[in-house]
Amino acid sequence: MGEPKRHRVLMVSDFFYPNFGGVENHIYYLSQCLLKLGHKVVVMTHAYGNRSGVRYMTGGLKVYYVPWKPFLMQNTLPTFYGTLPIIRTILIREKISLVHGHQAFSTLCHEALMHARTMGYKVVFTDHSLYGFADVGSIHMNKVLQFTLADVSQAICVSHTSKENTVLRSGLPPEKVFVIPNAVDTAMFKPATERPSGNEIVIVVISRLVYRKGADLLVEVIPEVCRIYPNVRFIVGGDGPKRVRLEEMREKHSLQDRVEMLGAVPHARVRSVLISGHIFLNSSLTEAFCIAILEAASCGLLTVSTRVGGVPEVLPDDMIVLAEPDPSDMVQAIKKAISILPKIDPQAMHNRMKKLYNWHDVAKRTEIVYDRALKCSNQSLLERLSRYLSCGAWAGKLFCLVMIIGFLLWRLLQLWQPAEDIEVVPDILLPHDEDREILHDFKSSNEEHSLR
């Protein structure tokens, strides 16, 4: 057999380092994996406040921070064509075979999906989100997302439910859609060498606090939990625009020596954070997947957690106690984790996800697609027109009129600097230490200075 293929990978998405969240995590991690396999990978992002141009991090890493400013949310302005010159100069530049888009937020990342299919490069899709199908803004966003995903190579998603959910709200072909959940860095959340001691029982919450997030809920699961339990206290971590409510049910139910608010947590200190604990509560309204419940069982924490999206598929039973997104019913599941808490093993539960889920194993597994991804015959601008005409009546025309004039943009600047003219830049090999993890080396470093 010959040498497996080296890929060349971009990796797009408004979310990354210094930003943290699930998606810039997901980035970060299956990048330094793919580049410990030998494969090229190279990240394209907007800049973050004074931080534009190409930075390194840790493995090598190259991050291209385009001239671009977040309009809402982290997201860039929508331009449709304004990003095509420097897309099409990175893709030369690093001489890229293939595009690797993350999350249907990001502007960034569906106009690279675009740009690069118009330039003939195969693409690559992860959805990293669930979304409905009756609200104005979720409308809008499953069109968008058929627009991107009409002519998308092949598209990944975090669980089951996020597979059936994107199908649906994409007409995706459900073969092109592969299933290839998160993992953790078992290395980072390990579980502290002793239990917190004492008869005192402390729950853990680290969350953004908004109303997807179930913030609501916990504004009234709390109080009646510290009520029931007199020895249970609170800890919340997380920053937003329900910490107002949160601030006001502890002075209302004078619970401010049993409920502690920590504010925005650094990734950092998530850990330490975690390790304070014995139960993990998530209370979200929606979920993909949620790495938040694999760092808490990693570092050997009970999980208590709403019964929705991918949730269910995250834990063994064993490890989670799953409740309807009701305030009733998850102080009946806190009760129940409370009763089988002296049975829990925080070591054993380590053990555990350290073999359940690792990030090499998902490097490997998007390998496998990214091969499946290159294999995926080239069609003409007619052929791919014909996908976006069956988008709908209105909306298939105004589709195929956006990827013509991409398409005529795209020869003028071919006319205008032609490819021979961008200096292509040499490939940077940086050795490896085979006996030493990868996400071990970041955890080390300071989170919030390696892009410096």
The other form holds:
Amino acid sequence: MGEPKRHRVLMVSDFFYPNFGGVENHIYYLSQCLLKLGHKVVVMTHAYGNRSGVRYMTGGLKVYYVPWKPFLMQNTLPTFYGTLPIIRTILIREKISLVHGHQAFSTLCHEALMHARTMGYKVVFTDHSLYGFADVGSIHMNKVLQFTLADVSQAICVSHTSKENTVLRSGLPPEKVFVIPNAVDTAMFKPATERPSGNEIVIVVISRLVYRKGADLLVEVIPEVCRIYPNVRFIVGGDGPKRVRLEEMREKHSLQDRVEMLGAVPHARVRSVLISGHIFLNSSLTEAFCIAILEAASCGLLTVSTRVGGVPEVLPDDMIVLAEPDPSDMVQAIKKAISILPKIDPQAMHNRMKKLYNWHDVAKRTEIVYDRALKCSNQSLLERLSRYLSCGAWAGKLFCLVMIIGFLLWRLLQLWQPAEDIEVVPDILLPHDEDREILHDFKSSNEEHSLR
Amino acid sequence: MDNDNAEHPSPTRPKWRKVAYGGMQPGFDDNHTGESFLEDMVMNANVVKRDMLKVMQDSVSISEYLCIVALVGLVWTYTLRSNLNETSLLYLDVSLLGSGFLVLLLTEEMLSLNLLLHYFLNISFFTTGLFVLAPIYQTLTRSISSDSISAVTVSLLVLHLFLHDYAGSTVRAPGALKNPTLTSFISLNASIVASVFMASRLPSRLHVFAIMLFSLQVFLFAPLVTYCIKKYSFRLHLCFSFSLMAVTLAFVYTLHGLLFVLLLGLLVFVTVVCPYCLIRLQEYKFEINGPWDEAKLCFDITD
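Could you give the coordinates for the form predicted together with its partner chain, as opposed to the form predicted alone above?
After this comes the whole thing, all chains and molecules, with the earlier chain placed first.
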């Protein structure tokens, strides 16, 4: 084998700290663990408010907040070539060897991958979400994804269902798509030293209260469960447009003392909410992976979830009770969960989770994908164009045109600002002494922000 | 590579499972594609097989409504050319109102004195309001040329036809389950604005009142009446539609030869060509469903 190769990776996504969610978490933890493996990682995202320019995060993680304003749902305005100069400069300055884009609906990610391919870099793409094939939005999204993935070196999905979905959507050969799940920071999500005792059973729900997360299912399920079990209490964390409906339900069935609505829960407080309960309820209607389930299981909670997307792959069968997304079936599942609850030992569950999920393992597996990507052969523009041409009768020609213009612009940039004129950043090696604190700092520095 | 492993299967090697937990599965790469890959995919599960006759029969309601709008256009033209005077227009209004009521009573079987009184009151309020407002409508577009007004009216009518809800009725029929959509409201409003514009070119106040009443009756209640007929008996609906088409074509023929050809072509296009294309395109239908789809809720959300 010889000396392990040191990669120089640029992570690109519209979604990063200070925003919060599955993708943001994934990029942060993956970068931290890759840094610890000795690779160089730089993150590129758009500016968040006045957070613009270069920032350093824990562990020497360098983040470029490119001064492009988001215009819709934290996405930058798609300009095709607007970001080419800055991406080129970053790639050369940081001597990047590989570009890793995240999330299918991040426009910045698509643009960066396109430019990186034009410049001959190897690119890896991680898909974090599922898409249908029926509605207008999905059809367009799938075409854009096909464009990006037509020329990607390797792709990563977070679950097997997500892999099937991505392969279908993009027409990528399945052996190019890797499945590397998310993980959970088990040190951050420890069960309570003492489980809330007494006769009472607390069911915790933490999710954004929107249609896709199944808030309407909760409206049907909660009163029914409260009617059957007088000793059950609900804690609902999260905010969203459907919160009004939940509050209406609570009033209609006079459950004010049994359903507690916390509103938005900052990520740092998620654990303290989780450990006050016994059962975690996830009612999502679609989910590629669901990190929330991992966090709950790591805190020793038994999970009840809808059987959608990649959720059935996430936990072993004895740690989760699955139900169809139908109120009566979900009530049955909660009944079953309550019946097996006495057999659950939170500490034992936490220890199992430690073995099942680990960010370092995720980083090592991602490293393999990087190695593979670098082994891919270099291709000339013409070879790549033929691949774009096969994307569709009209779309193929359009994609080719976009690529050709991109290529010309790149050449123009090379003349205007030769690569030799761009100053290269010296590598600063930080001592890796504080091993666990790194991840803890992250937690404490984000008190004011919340997503879920 | 997993291909190498597949060639030498060893009995001790654990089977590959479709799970995400537990790290990399021993003996398998992360890009392993198991036999279960895409086995949950369902293709063309919800595709409805349509047959030509059924689609043609369904398209009759569109032709029927096209004819209704054409008839309205005819009445407007005759009034603008002063072929129809205000008294005959008023007679037309009353007879339309009466026949519409009769159809509703016969098909819906909801005869009650109270309801009838309620309707009567509503109608009288409505007509009084219209009568009071007629002078305003009459002078509304005086400063604009007739050409612009007719152009706008025609384009509004086309918009109306494009967005019209041909399956139901914007004015909610008693017992109808679905609420009208936004586009059907836009369509209705376009038709009403078109009537106001048209009425504003007429010479007298009574003319304006009569033509407005006529247009509103048709645009508001014709879909409801045809919907009720269709619900009552499909055969009756077909008979009614075909006689309406014949009458419209006859009237249009007397008005203008080219318009007649256009309308006839449109009707043939809607009832024959479009269904044929639809059936032909059915073959290319390719629907993919699988576990990645967003789950549908099995109950109605009542906000």
